[in-house]
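Consider the single chain below, provided in structure tokens and representing the form predicted on its own.
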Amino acid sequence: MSLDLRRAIALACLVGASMTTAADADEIVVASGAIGTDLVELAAQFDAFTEQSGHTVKLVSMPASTSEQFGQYRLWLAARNPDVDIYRTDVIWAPQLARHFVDLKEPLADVIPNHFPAIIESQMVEGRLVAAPMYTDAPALYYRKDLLEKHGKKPPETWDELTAIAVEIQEKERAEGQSQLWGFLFQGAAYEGLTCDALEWIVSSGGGKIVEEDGSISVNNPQAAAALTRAQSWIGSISPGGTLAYKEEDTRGVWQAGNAVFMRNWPYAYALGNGTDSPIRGKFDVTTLPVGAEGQSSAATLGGWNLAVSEYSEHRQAAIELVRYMTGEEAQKYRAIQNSRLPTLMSLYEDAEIAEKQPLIPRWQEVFLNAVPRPSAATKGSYNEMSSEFWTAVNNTLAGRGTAEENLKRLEARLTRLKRDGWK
């Protein structure tokens, strides 16, 4: 460990003027789930933790579905459980849990100022912060550079272009012997992931958010239908019939495997493509997501993760001390360079270790503080249930269970029984 993590652990851990001693050390419980490498990165870094500051951490490991995590978090905290200290927290909670967690901005005072404010932002419900962010998160479209080269081809702008260079390199590299490649990969599960995919396609055909800032029903029109259908023609033509199945470790098994040609995912999959045991280090690149036509932006889901201390937790400074850590720099660089996790401190991204071994992250600055936030300022506490309806349309349509417009018809009269008369 490096002479600067022991003094920021050391700082970190400072509760008044003194080091917390053996006798008043606390364990610190929390709850996260995780994706790739994640419980191995948790894992050294409260040990790290455990060292200077004498707290022990334990780790609730929860599913690895979002959705699921929210399901289990609401219950937990709606009976004020006193078990869990801290929950690792996904960007779209904060409104819908605000009321449960500590509020984080006079303990955090000192260091909010060192993040960006928009990602700060996110998680202030009614000026009150109610998590400290660990990471932010905003995907790339990921591409075998060394299958576009042979076949001469540049990375797509648009989503038609994918979708024909897809169906080219698939058809020749088959026919060479390369049975098992795909053209495109991404998460088409009925999951909070798909909400993610389908807001991106629909976004960058101009075909509005889903839900507007002023809570406004928008999904039902001609230009998200339209980005529908043409992500129902990629189901088992470019892209596999299990992805109306797949979640980001399917996707990133069958890409790392060296079986496709493009995929969507989120950054975390770049260090892992490029680790010494895979198969495709070196052979690929990252670039931003298509676009729907000529003249439309690109759109990329906002993601994150944060932390926050519930206002039931009988261990809140302790617990608090731990929060300050795993936000602070030498954490997020750490888990930047191991991980290829986007920091959310601006200083990071001018740091030149960061850049040379995750070249990945300082070109991703500008993606993610322009991506698309899901609706779930606009919709409240009803927001996990708008996205629910909203990717089982998603993936029906898919599946070829009824039509894009079909489908989408029906959703905005899901949508406009849940608003009633307003999001709460």
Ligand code: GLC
The other form holds:
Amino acid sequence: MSLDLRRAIALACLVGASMTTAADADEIVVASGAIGTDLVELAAQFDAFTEQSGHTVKLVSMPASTSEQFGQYRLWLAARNPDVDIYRTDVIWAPQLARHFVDLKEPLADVIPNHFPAIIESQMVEGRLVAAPMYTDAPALYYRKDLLEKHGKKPPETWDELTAIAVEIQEKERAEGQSQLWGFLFQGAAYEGLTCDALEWIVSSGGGKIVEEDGSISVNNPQAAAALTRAQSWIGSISPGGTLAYKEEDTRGVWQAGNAVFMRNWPYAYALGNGTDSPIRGKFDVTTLPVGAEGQSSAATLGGWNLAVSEYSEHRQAAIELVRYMTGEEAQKYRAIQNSRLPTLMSLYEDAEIAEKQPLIPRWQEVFLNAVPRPSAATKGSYNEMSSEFWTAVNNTLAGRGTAEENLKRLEARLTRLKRDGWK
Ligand code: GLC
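Rather than the form predicted on its own that you just supplied, could I have the structure of the form predicted in complex with the named molecule?
Full complex below, order starting with the chain above.
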């Protein structure tokens, strides 16, 4: 089918959609996790879709942790649950859940070329597009411009520099009465977020990607151990003891109250930190995450969220229409401006309004295009178990339950057992 014909069909579907009468209007159920102001955004976008299509949308709100969402979704999908039509899916889930999702390659053929090819590629499993991208994600090092200037510092380039600056500013500011101030916040809880953070420390120190593209387990090496030992030294010194249970929103809470010099977080914290009610509005900027040593390159873990239509949905057509809307230009632009979420549509990186309102976004194109994918393609259906073994080993190390060397050795043995005669 020619592209023009596809466009014409898509247009006809859209016109048809806008003529939906109450009698053939569907109620579409979307399961999604939410952090920050995601719920407000989703509600506004669902309303706009209802206005255009006549279909109504119901949200099933899930816990913020991607690991908890995954556990629940896997159960529902295994039970062929028809009650949820659309799942908002993490970039890493495609290979594990592919068989439960509708192939969107044909229905969205006219708009797929508008997205960055690598992002579409990340959701392709055996030639099927199992989810369509809402936004991509790559973290930043947030830093307080005012505090760095006051103490005569530049944003750090290496993790050791970050540590030294954080120690110094934390000490001096506390001596001046800022007793709540911490040097560096990151996500240290035992969940997928810690896999992202620790992968960055290890890759940026030359320690590999836990499991390499060819499936080999590389994580037990001296560079990785040194990176984890360094992170362990932050706990209770420049990072609060509570870090061992911190997820994204816990770190943002401390940061946005004005109680930290540095924070590792995703771009959503940028819009929120500059919100009219934020105590740190205008006082911070972002840069790329530090490197292990000069000459090494910064590593940002590739994140991002997509929408997948369940094979067990009884409202497939309407669900695909909603996915088309939520991943399209209007919705992505709204999301970029309101929540500083990185669009996956190439044209939006030329959009003057986005650049003016959220200057992080055009700056971050290069960062996400070079971001490090987690080994979800390499470990196939075992990614979640692999990641869970990894974050457990890292969380234990941070908590002082065994040294980095001991924990990585044990991790290697456990991953070898999980892999057995090849990742499946
Ligand atoms: C962000 C990323 C997602 C990642 C999660 C970890 O939401 O977009 O890919 O898995 O953080 O907490």
